[in-house]
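So this first bit is one chain, no partners, the form predicted on its own, shown in structure tokens.
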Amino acid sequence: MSAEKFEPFALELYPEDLCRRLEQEQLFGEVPAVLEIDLGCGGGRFLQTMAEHFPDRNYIGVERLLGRVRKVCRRCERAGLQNVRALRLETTYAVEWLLPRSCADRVHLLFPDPWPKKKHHKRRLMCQPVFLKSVADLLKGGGEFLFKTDHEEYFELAQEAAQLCPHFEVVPWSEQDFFYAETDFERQWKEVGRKIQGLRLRKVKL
């Protein structure tokens, strides 16, 4: 008896070969459009809101948990969105090995785990030069990497790492610059009075 063929969820980006880097046309076909990637997209509130607000842009959410990927696909499908894809994969692998180079106009890393325990600090993505270099490789020339956190120490260390990274320049970022949706975490932390801080990095030519 043959095994049933696995069918990915609607709107799910399901690479046949996880050991080979994707080509640009495998993401949304050959129709060119602005592409934004949300790393660790959770349940997809940010992704859905951005995709609704900018229907001429394409969005990919990267999330390792199956339940969250299912939620992203269902909520975006119910909203009738065709400019969203969800990729079930661990963030660093997706960034470093799978997603096409020079494919994105923006990459978002919003409220990642701050790993507060000292023994776990090495897991902080924003403090890893290899990760920052890999994000820069995903971006087109002049593309932007946007980071937000409510964790003050993590933000300070992320600022230091960004200033030392030769692939990015830090540019000003205020709420008036452009529309930017809130995540579930951002709403939650604002309600309890936590300070939200953001970092906007632009890829530079070397």
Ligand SMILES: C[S@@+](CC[C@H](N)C(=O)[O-])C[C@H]1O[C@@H](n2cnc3c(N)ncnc32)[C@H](O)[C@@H]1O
The other form holds:
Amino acid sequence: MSAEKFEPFALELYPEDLCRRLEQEQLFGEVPAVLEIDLGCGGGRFLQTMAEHFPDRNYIGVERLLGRVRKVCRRCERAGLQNVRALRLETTYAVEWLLPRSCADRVHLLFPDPWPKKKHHKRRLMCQPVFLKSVADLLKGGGEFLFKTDHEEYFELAQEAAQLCPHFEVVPWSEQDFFYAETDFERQWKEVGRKIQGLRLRKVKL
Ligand SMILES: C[S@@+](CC[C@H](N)C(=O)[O-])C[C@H]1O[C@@H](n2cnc3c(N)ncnc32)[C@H](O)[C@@H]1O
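Can I get the form predicted in complex with this ligand as well, since the one above is the form predicted on its own?
Now the full complex is given, and it begins with the chain already shown.
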């Protein structure tokens, strides 16, 4: 029986070795550019809009569901974008073990699953003790981590986690500060009148 050769999508970031941290050049080649990483990117509306708006920046979406990774690749390929890659992987593994240290200018966590049941609270990324430290390791000095949610309780816990984390300072964030694309979930929650809250954290030198 011959094994079929697996072909990743053209815009898929497909590491040959998942046990070895990637080098910066393995992401988009040698040419330096601003890099932004969207954790749990879903179907990729945010990635596509940002990549079109900032063609000189590079974007990586991390997403664990194959169907959504496929969607990101298709929509960005159709739009002719060369500055997007999708990585099909679990966020904490990608952040902690796979992506190069100090590679990103901005990391986004937008409308992550809020895990409302008490027994699942420990799955909330912002409530995991190593998560913010791993995000800080991923960022360049002065880089930023941007978080948005429609979930009141999750937002409060995220604020507490940020205040306790020595690697970040909280920075004011208003809509006029810079162009920031809407995500699929943001659009959906706005339509039903949910309150959206955001947190902007800047990596500090220790
Ligand atoms: C609520 S959706 C939000 C999607 C997108 N950020 C948006 O705002 O439209 C959360 C997404 O994160 C993905 N996700 C959840 N936990 C993840 C994890 N641990 N690693 C990678 N992706 C994850 C889900 O599959 C889903 O696509």
